[in-house]
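Presented as structure tokens, the chain that follows is alone, the form predicted alone.
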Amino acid sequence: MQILGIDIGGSGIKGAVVDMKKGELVGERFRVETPHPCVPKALMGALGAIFEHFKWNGLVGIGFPGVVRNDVIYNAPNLDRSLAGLKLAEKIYKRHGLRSSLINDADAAGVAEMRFGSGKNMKGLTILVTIGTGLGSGVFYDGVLIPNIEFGHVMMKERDTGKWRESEKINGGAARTKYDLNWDDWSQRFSDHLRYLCSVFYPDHIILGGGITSKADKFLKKLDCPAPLSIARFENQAGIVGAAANARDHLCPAK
């Protein structure tokens, strides 16, 4: 079975088909630029496009960034305000008579790992930390995903100045580039981050994703972290991958 992966970010818009059986993309991914402003109407202009790149008319999966809650847009924090409340899956479906479902991106990437990649198997409580510009996160007990989960969004304390400040604000992959920090500095920060993770929730595993992972040796062994760490083994394709995976656990009747 190939379902169409999307994976929508802040600066463009991924598609691929993806091998349920394997996990793994069919072809080369097609890129779109995200518009801005990302109002609904480019919104599907963009999506659009990239059905006609693949001539598709099958099922298709959509990795958003925000809360997402039964296929309609709750809130679109990094793209626009008009996308709130959306209807997207309803409004693919009367355009293009396709078939889609919604899922937030870090859950994507979460459901990608958990079925194909580093956390296939893993028992207990499990969040995936993606770190990209901010810091996304999944969480699933035995597999199943707990949806809508925003770590990245906690408050707190900046180790410099004192302030209390949304984690991905200062432990994020961008921080490190806006606070020129060299490895040692950011996986310190990021250390804060781990520890109260774990001081909350005490994870059986934290699987790290997102680009930066493919730098994991200038970091990983830095991190002060009580949880055991594992790096995701899909990097940029992860949210392609789980989102096709979300479509066909919601749009395919069980057999």
Second form
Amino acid sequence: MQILGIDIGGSGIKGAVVDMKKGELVGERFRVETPHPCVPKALMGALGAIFEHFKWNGLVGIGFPGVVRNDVIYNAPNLDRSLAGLKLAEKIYKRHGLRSSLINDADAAGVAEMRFGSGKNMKGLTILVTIGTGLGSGVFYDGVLIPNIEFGHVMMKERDTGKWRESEKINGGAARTKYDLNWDDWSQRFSDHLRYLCSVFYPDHIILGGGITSKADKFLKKLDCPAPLSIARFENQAGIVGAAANARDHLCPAK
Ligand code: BGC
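Let's compare: the form predicted alone is above, so bring in the form predicted together with ligand BGC.
So here's everything in the complex, that chain up top.
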């Protein structure tokens, strides 16, 4: 079985056909720029370009960088406020006749890792942390997802200024580039985020994902975290694979 997986990100929207048995991409990814501002009409246009590229008429799974409930967007902190309330799957069905399913992007990445990647046989509480524009989190107990847990928005004290700010703004991947932090300094900040998760949830495992994990040799050993850490297998494909896997079970409209 093949499903079109789509990962909506802050700078690009990527799509690829996924073989659901192997959890692997079939052929090349196709990427379009995320429109700015990313208002509903522009987002629908970008998704339409992806359906058109693949001449797709099958099932679709979409990972979205915000909270989603029942295939409706609840918020979009790094995209556009006007997306809140958008019934994306319903709109896609009305316009393109395609059945689809919506899931938070970090939850999608976690689904891919737990099903096909480095979380495959993990029991107990596993948290996947995606490090990108935002700090995403996917929480799983014995492989079962507890959706929409948003650790990136926890308020934490910034190391240098002592000001309370959202963790993703001061400890995430965007903070590393914005403040031009070296790996030592960034690792200390990111460790604050990890230690917070551990002090409240006591996870059995933490998996780190996002493009930055291709440079794990630069920071993994510098992290200070009480829980065992592993690196996601899928790097930047996890969102696509997980969104497709989610669509196999939760499609809108249901048949
Ligand atoms: C959003 C999350 C998302 C994460 C990674 C955060 O700003 O609130 O929903 O998973 O960024 O994209």
